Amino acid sequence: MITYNEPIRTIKLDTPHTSYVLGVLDGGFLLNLYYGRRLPDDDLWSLSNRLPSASFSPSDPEYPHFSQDASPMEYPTNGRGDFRVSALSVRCADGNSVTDMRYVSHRVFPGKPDLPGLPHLYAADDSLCDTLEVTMRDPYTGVEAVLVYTVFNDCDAISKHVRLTNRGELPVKLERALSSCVDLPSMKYDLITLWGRHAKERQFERRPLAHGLQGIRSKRGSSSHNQNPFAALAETGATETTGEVYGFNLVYSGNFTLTAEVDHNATTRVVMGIEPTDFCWALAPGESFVTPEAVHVFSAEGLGGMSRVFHRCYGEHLIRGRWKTEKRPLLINSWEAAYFDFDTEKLISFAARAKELGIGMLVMDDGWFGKRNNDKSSLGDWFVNEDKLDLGRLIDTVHGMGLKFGIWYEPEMISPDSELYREHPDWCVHVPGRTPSIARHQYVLDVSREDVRENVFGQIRAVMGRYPIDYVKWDFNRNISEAASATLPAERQGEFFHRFVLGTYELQDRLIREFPDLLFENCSGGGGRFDPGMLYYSPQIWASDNTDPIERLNIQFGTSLCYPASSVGAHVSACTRTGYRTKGDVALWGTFGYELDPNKLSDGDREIVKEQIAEYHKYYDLIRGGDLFRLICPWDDPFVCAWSFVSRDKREALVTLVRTLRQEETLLHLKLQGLRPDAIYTVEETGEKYSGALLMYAGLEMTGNPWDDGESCKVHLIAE
């Protein structure tokens, strides 16, 4: 809901249970006056009350007692006295980058803009959500800023986006151009950020704010490894299940930035949205330019109670298709079982062997095209290896055993050693007279392009529309160095990211709307790109290529702090450091699969195999609909990790334990979470009899089950 109360001139957004305030002064100054609780008041002008600037701080002639350098500004600008960071600078055609946006009106209607080119959180009703749109222009320059929020109905979620015009009659450029910026009256803030690296991704890490810049970025052409677009803000001591705690997302899979300002107020700025390094924007009279979307989400009940929010949000409003609902298919994918090294009889007997352990789909990894046998070549010749590969005959006969079939693609690549970049050496991603860097044996794919995009969908094309293919894997394997492109003129190579990722954005889009039953799977090299932009366009992404089970926990409870289970690309592989148990029971929580030659399982794993495929049918919903609660997370105990999942009637309830580390039999009890205090659960497992309080306020008893490094057992519990 929002509302206006014009006397005072305040804007309120509510969703259930936040609610988020602007103010518009005198002068047409936009303020940020409250972000948090709930609250029945319009009238929040005294918490715009900051200590006085410095002496040196300037203010605006015609409003000598107010200072943006000590005010909670809704979208600070560059040059014009507020030396914080800023959100929006522009380069006028005189050559300075004063910028100074103020309010002009605003409208408030129901439902949501679609964000045309760029993936964004929707809504299938407009009953579900509603927004504002704040206008703001620059007198001098003439460039006009829409300010578009939407609050959803259904869930604590504000998503911000810029929609920046330029009114004027001179060109400009948009040297900084953010989606979005909170001004918290604190700095009693831990801030937590996901790092990482490849097959050690999104880490959990929190360290108190302190005075001057903290945060984040990538400069790598994608969300990357290293550091993922989400943070949040928790209170001083706020844990799982108290506290107060921000999160911030921004909706996007190229460079961005997020960092957060404590001044010498003990106030915090944050800002979020395309990082400014290496981007420049012109705008031409009359064009205009959108920023990525920013997701926020206030909760008062910990860690976990934000990421719960983000997974319902996610979940309802950013994965689309036949498969956001629709159950997926259990695969097995041929990379770890076979690398390079398969051909067509080879894959038949993973499909018959899958066919018999109940698995639903088969999936042809990385060397299936062009003369690919090692990872030097092809990239870039998206047409059957004939030689190594009768497609035709395998994938009838894999349908024929009534499986699915899937394939690997990574489009936005070329290998020097292909038929692609002798006959185009020029669309390789490069900067004339330099030699280019070369990683993983393969250059970057110039997407921006339009030629190369209408060459690269021609060959997805001829191979998706010839062949029934039920699923397609998206790789992105390099980051992005030498960034130039050969149809950008000089002045506008500072677009070249941002038009990369735009380009990635229409061709996955094409592939999902040309083939919408398709189930599509994103991936950068496990998860380099794993990101809501993504999600946009496929339900699931590959997590990591780091499979083994132990590690994956650092993984996946990172990941959970933003993203849902249902999002997560887990596998079962051949790793030898825990047993096939506790493999699977890691990889329950996510899409679940394996990755392995099935033909190489003993007969005993086969069995344990076999259990898991119809635990993974038993526990599908309640994983991917219920709410997850991280009971015990593995940056709080070396020795022990412990998740739930609990079904959103809380009728229904799955615990997972892992032992990650051996110690003295100490004593356990597990406090469980999300339960009805009032409800008698019964262990399915035991036969065993407690009611939700017990399990919640005393816990369960869990001591020495289990005992051993790496084990790991499961209880699940059902309501009478």
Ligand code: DGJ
Given for the second form:
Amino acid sequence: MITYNEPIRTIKLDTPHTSYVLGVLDGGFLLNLYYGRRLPDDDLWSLSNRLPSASFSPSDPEYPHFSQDASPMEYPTNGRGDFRVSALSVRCADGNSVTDMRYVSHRVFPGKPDLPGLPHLYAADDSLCDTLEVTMRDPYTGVEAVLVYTVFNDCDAISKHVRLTNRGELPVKLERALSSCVDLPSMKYDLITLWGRHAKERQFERRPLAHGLQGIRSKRGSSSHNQNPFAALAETGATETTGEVYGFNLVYSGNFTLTAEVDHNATTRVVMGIEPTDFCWALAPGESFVTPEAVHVFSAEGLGGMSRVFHRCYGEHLIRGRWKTEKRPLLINSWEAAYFDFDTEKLISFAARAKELGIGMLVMDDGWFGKRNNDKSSLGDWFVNEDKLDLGRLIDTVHGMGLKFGIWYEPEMISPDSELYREHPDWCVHVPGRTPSIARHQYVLDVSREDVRENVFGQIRAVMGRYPIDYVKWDFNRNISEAASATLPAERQGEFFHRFVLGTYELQDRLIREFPDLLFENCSGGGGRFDPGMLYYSPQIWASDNTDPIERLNIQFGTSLCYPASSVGAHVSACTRTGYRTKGDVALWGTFGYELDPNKLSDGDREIVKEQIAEYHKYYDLIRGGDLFRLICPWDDPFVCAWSFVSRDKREALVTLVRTLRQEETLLHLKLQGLRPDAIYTVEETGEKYSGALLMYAGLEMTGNPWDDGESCKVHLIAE
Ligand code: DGJ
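How about the form predicted in complex with the ligand, since we already have the form predicted alone?
In what comes next, the whole complex appears, and the chain from above leads the way.
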């Protein structure tokens, strides 16, 4: 719900449990007066009386008592007396970058507008959300900023983006055009972020805020393994279950910044959007630029509460298409089973064995196209390597067995040793006169160019149109350097990175529009592009090339800070760190599948795999539709790790524990969460009955269970 209080000029955005209050001051200054637990409507007037004074900070002479520098500015700009990190900086035709946005008008309407060309939250029908558009204008440059907010009435999330239009008469350049700013009147928060690298993505990190700047960013051309475009501010002392937490996530897959600045008044500003380094967008008169969308979540129920809001929000308002709700096939992927060493017969043998186990889909990974028998060639040559493969016979045979069939692509890349490169050497991302840098023997294909997109999509369409393919895995295996495009004029080269991301989005959009039944999975050397932008196109993303179940715990727990279990690509591999039970219990958290040669399984392991597949079906609805509770996080406890999925009606729960490091017997009374205190739950494995209250407050007795390094166990609870 969004309400405007005319006498005091406040606009209040309410979700079920949160409020976000804007205030319009004389002079058109737009303030972020409050964000937190839901407030009543009656005494909002007092919020604008709380602005600290500022000495030394310049003010508009017409409003000498108002200081932008000391106020919670809703969309702070550069050069007019607010010296903190800004959201917008416009270089005008005179060459200066002074920018000043003042309120002009606003309107409220039901539903949510699309962001053309960009991923975004959506609502299935207009009654589920309301949108506020606040129009602001810089009187000097004529640049208009329309701040667009949507509040959902089924989850505590608020989305924001900004539409910038040059309504002046001269060209300008956007040097910073961020999506969102939140100013909080305290610095007593910890900043939580997810750092990583290849095979070690989304590692939880928590640090107290300090005065000055702190934050994360990517300049790699993609959201990256190294920092995820997510951050939380957790009030000091907040835990998984208690305390106020703000979550911020950018619906974007390219360069991003997420910066917190604490000022001399101990207030905290958080801004997020496209990383300004290497960004510059020219706006001729009449032209517009739309920022990516930012998602904000507030929870007074700790980090767990915040995560569950993100999960519901993304499950309902971000993930789309047939596979949002339809049961997804359980897959086996050829990569770790064969790498590049496969042919038709080998893949048929995988499928035959997989079928006996109960697996529903075979995915043929890298190595089926051009002359690709290792990673040194053929990206860009998206036609079947007929020396290696009879794709028609393979798919017919696999389909004949009752299995679905999937294929791998890496459309944004080009190998120097490829027909495509020999024909179009200028199609790789490069700066003329400089040697393009190479990574994994490949260059990046310039998908900011329409002709390049036409070619690569034409090749994809030729294969997908000819063969009945049920699934695509879309990979992206390097960072971008020498960022420039041969088709952009000099003054627009700063637009390259964003145009590249828009090109990728356009390609993915075409793929899922032309093949709407496709199950689509994103991937980037594991989870190097695990972000909400990608989730808008594909309902699942391969989380990491690291399939070691113990290391996966950190990756999956970190990922769960904001991404739902249904999106987390997780497979059982031949990794020997633990037995198959633990590997299965950990992979059950996510989409679940296999990444191994099924012919090489021992008889004992084959039986375990069959049981796992039965469990996958048994718990499918609970894990996809239930709420996740992180009971013991790997970053809090080196010995044991535990989580549960609880059905929305709280009648069923699946608890999983993994002993990450054996220790001499220490009591473990595992306190469950999210149950009904007064309900009686039966432990399926033993028949024991306990109240929800006992399970949550006294805990489930799990001392010594599981016992040894790398062992796991599950407890299934059903309420009467
Ligand atoms: C990286 C991916 O993460 C792997 O799963 C696999 O698809 C390889 N690329 C193939 O080159």
